[in-house]
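Only one chain comes next, encoded as structure tokens, the form predicted alone.
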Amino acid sequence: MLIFAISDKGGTGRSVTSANIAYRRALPGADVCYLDFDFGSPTSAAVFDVPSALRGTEQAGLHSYLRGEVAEPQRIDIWAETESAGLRPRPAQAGQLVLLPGDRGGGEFVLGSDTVRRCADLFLRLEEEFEITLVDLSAGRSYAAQLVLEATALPELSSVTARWLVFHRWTRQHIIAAAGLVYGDRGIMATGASRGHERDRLRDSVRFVRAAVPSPSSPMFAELRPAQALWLSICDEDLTRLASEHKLGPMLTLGTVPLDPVLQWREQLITDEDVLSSQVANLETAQAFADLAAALTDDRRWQSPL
């Protein structure tokens, strides 16, 4: 299964949430591959705490592969190469957790038929090896998004399940931006249809993920003044209404990640050690990631709400 992670704006928590989803999916035994398709800023290795590719790799990254400069992109075994104490050693029951990094300083590039073909070939090979291939795309209407829409429209990928996670923060600007990314001019729906995707099928493959959502009932806000608590509650109600009006309502929302100090101040994987031992992260955050990881392949969560 292919999972594409995208957002209209930067700073949505797309990469850190996607990495945590990949980790939570691999932990109980699934084989997971994470592709860094954020060509302009390939920093997913920093979330996994892999020092050799913190700003992308110096050779044989995905950018080099897609341009035809190398036959195969570099692979990084996260369990073996991470410096995170919470990830090593590899848990006995865990599946593969592999990162394909981008190139350091790679940048975006003009697409061509050869690029699309190489992308499709890579997806097909990874589909045979991994249960989940999670592709972290550049923010906005990028070449990366156009590339994967063209590749997945090819006949040989028609039998491969592809799903889209659209990330947004819980603010007016991010809700409006996320709706535009999916439904607007040159958005996922319009671009996908122009490349040969069946519109209804593509629409049913899109779900939204709300990140960094403050809960008025959270202990983090226990010391708010009554006026502040009321204001926060009203804002939450207004945003819920706005999301529904822009077709980002609860039926199309796959999950919500609560506001967490660890994610705000240090974008990292939330391990059980962070929750249970050091207690620097909230249990609700880890549970949200685990729920999202399980939902990726739960067909009931992807049934059309229309």
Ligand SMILES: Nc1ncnc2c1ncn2[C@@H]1O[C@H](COP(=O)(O)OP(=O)(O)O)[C@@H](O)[C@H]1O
Contents of the next structure:
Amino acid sequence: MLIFAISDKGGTGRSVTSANIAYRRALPGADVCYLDFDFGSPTSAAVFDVPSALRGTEQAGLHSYLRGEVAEPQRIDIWAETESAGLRPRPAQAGQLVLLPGDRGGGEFVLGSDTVRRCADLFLRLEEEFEITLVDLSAGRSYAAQLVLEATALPELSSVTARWLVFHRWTRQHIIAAAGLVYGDRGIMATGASRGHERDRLRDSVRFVRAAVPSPSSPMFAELRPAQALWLSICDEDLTRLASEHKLGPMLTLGTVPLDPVLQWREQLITDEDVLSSQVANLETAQAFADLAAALTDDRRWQSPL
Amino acid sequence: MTRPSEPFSTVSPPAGPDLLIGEVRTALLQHSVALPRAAAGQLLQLRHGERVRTSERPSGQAVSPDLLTGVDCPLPTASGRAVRGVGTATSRAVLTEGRLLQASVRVRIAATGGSLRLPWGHYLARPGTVEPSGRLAGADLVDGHLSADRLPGGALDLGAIAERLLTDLQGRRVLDRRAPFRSRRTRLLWTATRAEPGGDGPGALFTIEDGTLRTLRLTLERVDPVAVAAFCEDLALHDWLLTTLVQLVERSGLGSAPGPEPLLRLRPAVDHLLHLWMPGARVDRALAPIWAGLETRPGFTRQWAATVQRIRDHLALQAIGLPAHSYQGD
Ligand SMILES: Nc1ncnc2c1ncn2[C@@H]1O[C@H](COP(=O)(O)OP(=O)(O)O)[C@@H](O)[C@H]1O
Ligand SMILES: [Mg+2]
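Having seen the form predicted alone, please provide the structure of the form predicted in complex with this ligand.
Every chain and every other molecule in the complex is listed next, the one we just looked at coming first.
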């Protein structure tokens, strides 16, 4: 199954959340690969803590592959190559967790039929091996989003399930922008339809993810004065209404990740050790990632809400 | 494909090239059922008008016509010495029992070549041969090819040719892309050199480099490209079967997870893989002793049989309603 992670703006928490979803999915045994298609600002090497990827990927990353310069993009086995002690060694039941990094320095593309062909070949190749192929796209109406919309419209990929996660923060601006990215001018729906995607099918394959949401009930806000708590919950209600008006309501929301103190400071994977032993991260955060990981393939969550 | 060894081969002087290098990539065909013979013939029809060879014994196999790929690039030397190679690589696709797809690429390295590049007609008259631009120590190229993964890019990369062929075939419309289970492709990098008089006798050194990469160094009395390639394809096929089965068993939780779940997860392996084990059945008689040696060490069939037996034991216990772990300790 292909999962595309996208957001209208940068800094929403898309990369960190999707990397954590990939990790949570691999832990109980699924084979997962994570593709860094964020051609503008590839950050996956930092989140997975594989500095070797930063050094080694001057030539054979996804950019070089899509440009046709190498036959296969570089693959990094996270369990083997991460420098994060909390991620090693590979847990007994865990499946593969593989990163396909972008090239350092990135580089320009021409969106030609060759690039689309190579992209489609790569997706098919990964489908052969991985249960989940998670593709972290650039922010906004990007070249990367266009590329994957064209690739998934090819007849060879028609039998492959593709789903979209649209990440947004829990603010007025972010909610409106996320709706625009999906339903608006030159958005996913419009671009997809113009590339040959069937409208209803594409729409039903989109879900939203609320990232870094301050929850009034969270332990982080235990010290709030009553007036502050009231204000927070009024804002929350307003935003809930706004989201529903923009077709980002609960039915179309796959999950909500609470604001977490660890992620506030550092882009990383949240391990059970972080939650249970050292207790630096919140249990709710780890649980939200695990729930999202399970929801990817839970068909009940992907039924048409209409 | 498996040409019988010539009756005179023991008395005639060693024939054939001194050095062959190759790579085989093996994958599960991305199709829900075993591809029927006619469709297999169609899939492997890589060159118009050239016959796809099929055989039914000892197992169903279809072999594509040979393809030639033009090559003009540095050769992979372990020392880093810059030696260019010009010529063509031979590749072909093999489908076994309508299930396992392989791309097999090989190159014969000519003993000498000029430092000047000749017109293509010269190289086309020697299909599957690459001529080095200068003097080249065989061992340097053998080591370079087998460690191709760790060398900087840009050198002759047979894996890239194999990968493109596999990807092309797996993406064809005749395949429904609903394989019975997910699996990893494996790679076998191999070399074959002629045994030197007074040096080590014929033999094989098989090494598991990582989860999916294997290398094989063959030293032979006689290096017949077709027979050696077929041998490596057979070895790669069985290595893939063993690797995949062991991995499926590991991941199924057999012996650790309770209930019938592990066996249910192993169902596709039982249905689609177990009957494919037939090591050496297609191998040239002259190479049979090499297979026999590999059966002693690392002992493919021993490990396969033990794994299959483990599955069968659990199946039997499940059938009489006794979970295999219920009597393990307290
Ligand atoms: N749940 C969260 N709580 C707090 N901070 C978060 C959370 N998720 C992400 N962040 C932080 O937000 C910043 C942007 O995240 P990132 O994943 O890089 O965004 P994007 O990929 O959308 O540009 C990072 O510093 C990250 O650590
Ligand atoms: Mg990012």
